[in-house]
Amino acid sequence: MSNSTTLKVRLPVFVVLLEIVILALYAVFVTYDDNANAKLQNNQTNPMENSLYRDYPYFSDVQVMIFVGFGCLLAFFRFYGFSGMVFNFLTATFAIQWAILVQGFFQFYYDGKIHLSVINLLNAEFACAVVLISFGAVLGKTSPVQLLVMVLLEIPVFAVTEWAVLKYIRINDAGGTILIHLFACYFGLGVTFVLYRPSLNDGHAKEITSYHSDILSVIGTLFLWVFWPSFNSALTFKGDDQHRAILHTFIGLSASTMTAFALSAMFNKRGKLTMADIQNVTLAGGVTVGASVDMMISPAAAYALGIMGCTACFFGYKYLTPFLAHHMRIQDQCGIHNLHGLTGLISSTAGICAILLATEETYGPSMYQIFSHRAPPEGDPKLLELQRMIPGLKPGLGRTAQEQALYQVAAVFSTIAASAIGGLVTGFIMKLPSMASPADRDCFDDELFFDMPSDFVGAEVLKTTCNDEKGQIKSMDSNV
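Output the structure for the chain only; the required form is predicted on its own.
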């Protein structure tokens, strides 16, 4: 390892500084939520009414997705399995710690404290998912120091964008299509645009998979697939909204999975299945139903969205990813533009259509709860009438369906713009010489940053062994 990439000083110093800052901020600003505060417990308290029992199942499901699903999925390179899983572990852990503080800043602004609860952890996990999606664009080409810097910068940009969109534009985005998938995608593309490496456009000797790495990656896909309904439904209204979200997500995922197998066999020259399609394209339906996941779109529409998302994702991997690399300086290592960008745009369009088609005839009075910004404003006689039917219904903005649809469009473009600009700025900072960035020849190689076990066969050894075996076979053939 050269002095330019050694972690001996850089990583410990950077981590210790981060931990000191986070510890100080937690000590000053973070306290318990009412549901975790012992002072508020008395003989009138029913422990089973604690919000823990409502929120923890979703928190644990999303945690499995982040640490196991993403971790295994990113271990698909033959010589980069340690880095894919372990850097995911490091990045995710710091992202959640940091997101609790950054997202909690807006709570601190109003309350003077950040009140920590399981729902705060869940929101922090969604912010973490944003970072891990962006990480996919630069997989194999960055050091752990660079990744920590990316977390440090991306979380605040995401939190501010999320706050601005939800407070001022005010949209429906139950599954996080706009604020998670589109933001993460275009932030990651902005970073990889700045970190462009011309020599990697034609591939890299170590940019290959193996039998065991592909199996591990598919295990990650299966974890993501199984728990994706929790991801899409965690923040929806409890009851029938959450019920629809789970149903639509499963139907969309199952449709995209079936379609992925068909397309993979159809477009393979030998009519066989390609593991990359199974690892990624099967998940497209989970993203595509996200923007309308809690709406009355019908099971058939969810199925159609799963097929559409899978098809777009598949052809994106096949044709768009190489085009972006060769003509637009965007080396999207994991194809996040296909799985999160293209499908996110389809999902956003479907959500806009669902908003335009929403009527009281279909939804009943609950339409003004699902589409809260369409509810009558304070003082409107209709609001009092609706509140008699739906106790607790909050005043809205009185928007029409067309107005809400336009705000959704505005949110899509503003989110993409904010994330792309944030990604470009972050990329320039990550490119600084002090960030221990690997040289082109050392990309996709665990040996650069890890002490490898004795049974690990590196790329150079493997190449020599293969050449020796070829020479022996050639010699045997000549003797025969």
Second form
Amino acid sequence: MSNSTTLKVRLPVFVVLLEIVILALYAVFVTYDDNANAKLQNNQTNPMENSLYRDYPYFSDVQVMIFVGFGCLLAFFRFYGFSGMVFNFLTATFAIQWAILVQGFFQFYYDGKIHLSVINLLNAEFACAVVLISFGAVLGKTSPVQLLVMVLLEIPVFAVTEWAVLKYIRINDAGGTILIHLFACYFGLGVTFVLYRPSLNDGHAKEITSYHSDILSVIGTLFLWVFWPSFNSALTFKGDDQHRAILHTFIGLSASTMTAFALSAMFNKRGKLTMADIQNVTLAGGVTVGASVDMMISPAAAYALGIMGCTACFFGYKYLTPFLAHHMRIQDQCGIHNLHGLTGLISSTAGICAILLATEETYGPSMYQIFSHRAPPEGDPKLLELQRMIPGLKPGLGRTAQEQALYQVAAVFSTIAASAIGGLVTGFIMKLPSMASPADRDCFDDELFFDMPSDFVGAEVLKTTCNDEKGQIKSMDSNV
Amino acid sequence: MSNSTTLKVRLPVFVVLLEIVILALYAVFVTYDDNANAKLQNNQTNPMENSLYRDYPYFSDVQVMIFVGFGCLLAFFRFYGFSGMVFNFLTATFAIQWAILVQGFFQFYYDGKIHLSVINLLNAEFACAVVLISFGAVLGKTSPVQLLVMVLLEIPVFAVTEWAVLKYIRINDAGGTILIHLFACYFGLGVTFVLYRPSLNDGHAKEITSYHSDILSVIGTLFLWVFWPSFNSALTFKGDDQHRAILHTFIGLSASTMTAFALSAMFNKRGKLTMADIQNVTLAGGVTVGASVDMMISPAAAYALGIMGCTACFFGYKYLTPFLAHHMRIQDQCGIHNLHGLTGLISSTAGICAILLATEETYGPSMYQIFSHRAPPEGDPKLLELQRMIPGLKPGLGRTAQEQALYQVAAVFSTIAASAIGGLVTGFIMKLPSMASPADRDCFDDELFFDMPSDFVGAEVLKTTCNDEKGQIKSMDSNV
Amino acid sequence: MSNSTTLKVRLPVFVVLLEIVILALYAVFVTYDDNANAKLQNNQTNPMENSLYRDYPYFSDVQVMIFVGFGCLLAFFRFYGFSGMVFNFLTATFAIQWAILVQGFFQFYYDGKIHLSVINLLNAEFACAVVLISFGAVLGKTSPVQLLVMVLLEIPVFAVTEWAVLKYIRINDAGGTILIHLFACYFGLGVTFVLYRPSLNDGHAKEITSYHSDILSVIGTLFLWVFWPSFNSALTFKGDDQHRAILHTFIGLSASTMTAFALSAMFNKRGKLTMADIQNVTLAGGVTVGASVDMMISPAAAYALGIMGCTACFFGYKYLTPFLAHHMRIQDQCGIHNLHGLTGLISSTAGICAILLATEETYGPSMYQIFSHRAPPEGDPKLLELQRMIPGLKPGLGRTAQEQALYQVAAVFSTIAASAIGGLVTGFIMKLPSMASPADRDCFDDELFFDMPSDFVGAEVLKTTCNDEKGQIKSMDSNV
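To test you: the structure above is the form predicted on its own. What is the structure of the form predicted in complex with a further copy of the same chain?
The complete assembly is shown below, putting the previous chain first.
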């Protein structure tokens, strides 16, 4: 470790500055939402109808995904388990508290205040998921200071993009395929493009897993798998929409899991299973059903999407990731382009097909609720008629299916553009000096930023023993 | 590894075939349940009364049990952690998607379609639990191809048995003691009887745990323990019935946990605790309260059942499992006969006692709801009277308590018979060539089916060090 | 291991005695609450309004915290993972079943019976949390028999204190800061004061962590972190009160997590992060918001409390814990005085400020619901007026804010006094012979009470190699 990576001054100073700013902004701008405000309760209020009881179960499930699921999943390197899990903890924590403010300004701001309830936290968790996905691209090669800078910049770019797309382009994206997965992916690729490290292109001695880190990572995968239906359905309409979202997500994940096992064995030289496939490719179905997750696509279509997403993701890991690294200076450490980019593109396409195929025959009048921008505009007599059948239906824009499909395409391209540019700029800022960026040889090594327990065998020992055929590792392994 | 166990061709081919069949069947037969169908929503629909909100929390809890709980629990072998956890993942995934179809035909089929909602998934999870319990009997000795074959056959046998018992014998079995635990146990024993490996009867060098695998397995136990009340109560009537099911399960588990610690220390030579007891025997109470879990048995009876089940389970592990292996060719790897068979028999007996003791004095008119087959038949004037007190009470069969008890006995025996025969047949099919069945020496070894990280020390090293008289490992391993 | 610590006789005898007593008491005194009693269901009952559905989700979340969260967190020692996790399991199980009875007598006893429902279990879990926190003070230095004795005595002392404070002093303490955290802390300090071991004051060779135990412990932290909002809000009023409790807990934890990272790096010699800080200090915010968690303190105040609690906790670990050990004979193994004592005192102070600042202007009429002792007494005309606005408002004591603040102060001091005295007495009883108390040299060692797997390298090996300058282990330890 050189002095350039000690956190002694820069991390505390940066964190304390952030905390002062956030505390000041909370004090000035954040107040309680009506559902959390004691003053607004009266004899008309039924406590059990508080929005809390609709939102908290999903918030709680997503919390497990973010902190435990991602945390374990990212701890898959043999010498980088502390960092994977703990930097995920730090990054997620800051991302949520920052997103409460930034997203709050765009989505929950009125009467001069951000109004806080669990639904804000839930939205902030999705912003946080965006950052954590992007983090996957640079795992092992960034300091906690760099990660905090990434959060600081990615959250506003995301919040603005989300707000602009939802307000001006107006799309259907219940599972967050476009706004979460595609945004996160191309932002992360932008960052890693700038942080390119040529010397790591042929692998790094510490870029390996261990028996225990592989198991830990699978546990992370399982937590993500189990709660993914909550993730994909948390922001849909309540009722049958959310019900379908849960069914489709489960079926999609289930199909992609089966497929991942088949492909893993088929393309392994010796016909064995590869843990990295089990850890990542199994999850592809959850992303792939995202854009059409609440639509009447049929269970079979969800199954087919799971298979397709998984296949694309698998071959992405096999061929595209090495290609990007060697020919395009994009070192995508966890392969986010496979798990979130390729699947996201398939999902967006499927969403567009589902929009084009949607008819009142299939959906009944609630078509205008799901595809809210196709609802007749204010003043249209058809709107009144529909509102008799679906009370509370809001006036829409009267778009046709074809128009909506074009807007979806526009959203995909503008999201990719915004995120890639945002990622590039963020990458340049993360590359500035004083960010404690690890030297190439110190990547993937917990020892750089942590006080290590005495049984930790770091990089030095590994190198020594690689040269020394009968050396220490041999004898250490015999302790196992 | 010999060529006979490479998965390169057989796993992908088998999985792809299964996927094609399932996709076709989903496309033709599976549609949305009314609660997930957009077309059926109208101005009478209250989205918050969607069945989703009644079923999803229990589905979600059972998901954690199946994927994380079982996954970690089955990872207790030192050299078989990948396989335990990952084969559980594969098996569970396929079991649920297959059970959605097969159970769907028996339980959710009308108008030519299987109607899909979260309640189907919940039922499919129970079918999945059946398979995973049976899997415990053959853990370490089967290939993933064999496991998929087991799922393929066990699910239909289970679905038919379940349907026949519920439709023709008509029993009370809220916690699934008879249909889940007894079925799973005797099916698994049938399979392992056929797959008998004489050379493994005196133990296998790799049939050991490690410090970390033992801890991982306890984590699995804890997740099962924590969510077991949801498992036992997921399919009861809502309201006080589900409430009692949760209370009884908690109390039963709690009593069996205390007892397991006492017995573990008492019967250990040096008065120490044995991790295998903590991992398994503590859970016996959850099974033992199953058959009477929603009845008015009193909290004290649940406590007593926990103690009894735990005691039977403990001595089963100590005496019966070795006896079965040495004298009856039944190698029950995880001791499922102790944790699910013996406890299941006690539970069934307790259920019968509870049925015989049930009176209107204790239950009030809702006795005829819990013991629905004792309700007066259609046309009986008593039915109308009862329906005034319990609206929605369905006509029953007018059985007496004694009659119902006899039907319960019949159900126990027919379930055991059906499952044992099904298991034997399944075992023979799993024994066919080309199933990639591991050789005896390759059992309990991840290396057979996985690409291993470099720190994995497999069987070869273990043997080497055993020959080296002065090596540390030797002296430690000699404790085994 | 000497004979004095074998569990062969004493653990089973003690457990069986306890079980007989508990079973007898359950049989005589415990019956179902109305919500779990089949007899009380009639045509007025709506099953979905059963109290189960309000309480079970929170019960379930707290179960994960108690069994998985605490279990993993306490497994942080390298040679004491089995004990940390498994003794937590035993202690928690017994604590809950014992608290159901003891707390039941004080809180749910009428008509000669304890009436059991999930709300009792939820309350019993809080009593259990008290014991587990106290356990932290003596981790590594106590036998399971001693721990059961601690449960046996701490639960009644806690239940009496809780009952007396709530009935006679009448306080606001929604998050359980005073009754849970302060009680648990000073009880634990009392016990450890009596169990003082001078020879351990300069550290113990086995008092170290390992790479895997540190990761495991962080997983425990993450589960506690994720479900803490449920813990702090489980017993508040439903509706906006619970909503605020969840928001404040999340914000408090979030602020303390950021702060913990900053302080950890700042006060480390080489500017690195220390895992013990991540495992413990991050959680300080959850305790610190406790006493005012349901009040209208504003989100910014919750943030500030998180920072303050974390700072106090961090410096407590750094300076106060060594001071207590060296100068006051208080060996606080897990530093519960930092995480629960100091934060508890800050939280109590904050609660008092919030009480003094509470006005009808901020809270509206529901002020008299949150601060129920400030509600006008029976017969006061203002009560009738308020009851028109808040139906179901109960008459209070007509206390002023200042009076209520004084009662809070009284509650803090009496709770600390009762718990410290209870802890001292309990410590003396735990010190009696025949409790299987470990010798100093056997502390922090799983081998004392467990059959160990062959890869466990215990104390002997560690000592041997420490003397052997060229030994393998030595060279690894020199990384420290």
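On a predicted model such as this, the values are computed, not experimentally measured, just so you know. Positions refer to the first chain, counted from 1. Each form is matched to the other, and the largest set of C-alpha atoms that superpose within 1.5 Å is called the rigid core.
**Student:** Superposing on the rigid core, do we see a C-alpha displacement of 2 Å or more at Thr45 between the two forms?
**Tutor:** Shift at Thr45: 2 Å or more after core fit.
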